[in-house]
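This document opens with one chain alone, in structure tokens, the form predicted on its own.
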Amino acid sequence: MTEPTLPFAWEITAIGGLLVLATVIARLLRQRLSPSGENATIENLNARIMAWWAISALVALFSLGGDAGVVTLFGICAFAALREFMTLTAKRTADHWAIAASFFVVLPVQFLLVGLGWYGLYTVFIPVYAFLLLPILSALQGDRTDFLERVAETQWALMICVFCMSHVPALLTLNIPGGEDRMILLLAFLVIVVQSTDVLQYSWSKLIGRRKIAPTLSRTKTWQGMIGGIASATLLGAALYWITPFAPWQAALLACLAATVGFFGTLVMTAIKRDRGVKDWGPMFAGQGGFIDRLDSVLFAAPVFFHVVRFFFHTP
């Protein structure tokens, strides 16, 4: 059973208040502990909070256009992320048709299907139909050099940047008792919890981190930091239950799930960057990387979060 929630306007105001509070605390910490920018943890926290402001402002702006506006926003983000991913892949002239189809056919069709709420098709369109179409387009050019590697990279780019990204606005298509006309807040819940996990695990790693998870991939990700970050994000999710249609314990479990998947998603995306010999996916945000650097954890968490919520809470 779900609990009664606050009026929508109060919830929006409360989220804005949380952002203001986080900003004030981060600025005070910088003034006290990192006046010259020497504390990486404090600088990372301030940068992420600024990113949250930007994300919140964009979501608020595009939400004026209703669900279609939010779907369009994440479609634009997927385009930017796909562009970043493609720049790190090995491509030949024979792949031009496959790349063009990815950007100008597959991506818009996927988000159109999400906008239409066509669940039976947008969950298989890229994993099945685009998966088979792209190698056909490349094979028709007759270039067999590194064929499998080239095609696999394109398919990976589509799965991560388009398919996974599309599951964030897909939350708006769910019908959850108590969540009518408020699903934008569930979307905010997912982003806040997963983004917070990044900062929290980093902070816990700096404080008590001893044993690194994968030293050759990341020097800052430790087992202690991961456990502390996920536990903290779980508590944060429980505290934010009032913006969701869920009871506190349900919000806590969903936050724990999203935080865990998001953490390992960040690790996977870091492995790709290390393999390609780059620090960041792109230069979109000065000193903070590109779209994928900011959203890598959300990209992995979104499909899992969406399907678990749909399975347990969605009503036809």
The other form holds:
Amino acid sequence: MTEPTLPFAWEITAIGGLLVLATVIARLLRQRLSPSGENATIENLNARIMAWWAISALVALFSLGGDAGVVTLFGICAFAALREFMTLTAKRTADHWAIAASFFVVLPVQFLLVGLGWYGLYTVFIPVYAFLLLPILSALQGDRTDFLERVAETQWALMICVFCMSHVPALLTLNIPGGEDRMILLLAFLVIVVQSTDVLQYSWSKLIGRRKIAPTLSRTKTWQGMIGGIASATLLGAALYWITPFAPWQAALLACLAATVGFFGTLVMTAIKRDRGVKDWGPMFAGQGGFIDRLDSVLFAAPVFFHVVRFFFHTP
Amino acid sequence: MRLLTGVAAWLLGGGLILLARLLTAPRAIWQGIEPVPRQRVYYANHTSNADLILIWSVLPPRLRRATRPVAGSDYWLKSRLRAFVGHEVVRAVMVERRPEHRGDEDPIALILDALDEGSSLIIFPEGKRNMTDAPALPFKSGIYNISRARPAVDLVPVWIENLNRVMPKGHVIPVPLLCTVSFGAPIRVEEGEEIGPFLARAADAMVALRPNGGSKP
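The structure above corresponds to the form predicted on its own; please provide the structure of the form predicted in complex with the partner chain.
Below is the whole assembly, all chains and molecules, this chain first.
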């Protein structure tokens, strides 16, 4: 557990500086190109940056409570995300117990295990135990309509909103030489790189985008945008190596990995939304959807990033 | 004693609203009408015992303080806690739904009294919870009689979406799912309008507020 020390005060200042820079650029763009809100892209960029301020402020606030505070914060986010996911999927009364257990047992237990650093259990608790137990609860109700579909939807909701979400604060439990009391910065590294990929790929798509990746899913995602976005996020990751325990080339490779997985994560989550005929997962943030809309790329990237970092850098 | 009751009612009311917000993050959608302090009769679909609390929780505080639900006394007076919530927290207009138990009491007279005191009302014209697959049960005559007796008061259709899934019949543990409460353009009884056509029109106005035209996502 880290105490709220300030040995990395200047790193935090620098990250804050990045945010200020992003805000200034977005405001200037708005002044020049969208003075009365007519350019949706610029407005969206400004809204996103405001959301980043809010997220940064919340992480900073909760990190005063040490690792437990950060785990709690992501537990709350998981609750809100799961609420959005279940609203779009859960269909029948027979699933009521399974849904209740997901919210009130599986979610808190998973985050408790992460908080305790019990790696051996929190990596299997949801994909093994919850996935076997919850269908039993549903089957006991004796409703066979769409059974597999209902079970699969609940399991996927847990996978994305609880399992994946819990791997963001799980980074704090890793033990990396050179990263002892500053693992929160590794968390910031992941979030900054992946969130920037979203904006960068969008900008590259607008600039040089030609071939759409999956036109029926997304009108904005192009191969050129993807390659440009991931490449520039990789550079950004390399440039941020000094907040991580890694060498520049290691930071670049990890950033590339997180950006790639995050990009395709957004695509997958878009496919689910299109299938359900909704634009956003929820109405949580004005004009930019719900928790899952804001975090989908991070959710996909988190477990992969976590396991790769753990495999190559973690010392028991 | 009076003060103590008031404080307890205030705390319990706040607690219920907080709980409703944590579980359902309820969103009010005002389409064709604004949340302004005017006297109104809100009429809503009825799928859950928590319907009333949900509508109550999305009304702006000023409107909420001026709004009283019309509630069935057979349900609301069953236990002391319910009676406290009914009388002190939501200040319900208690009416007897079963004619054979009414005696001299006239429900419409009680409702009109509340309107004449300046209160807005929330009523559930289906009369009981809708457990069917139909979007709404046939409306009772109450809202027609109210609108005929007080033609200057707007009737505002309200659609509550999703709450029946938060706590289905037979379950006591609610699950967190997002809910919306849609308020639509007001209606009144037209000059010479018969009860049948009016009730059908009122029900249509309410059902039309369903998100996605009612198709389950």
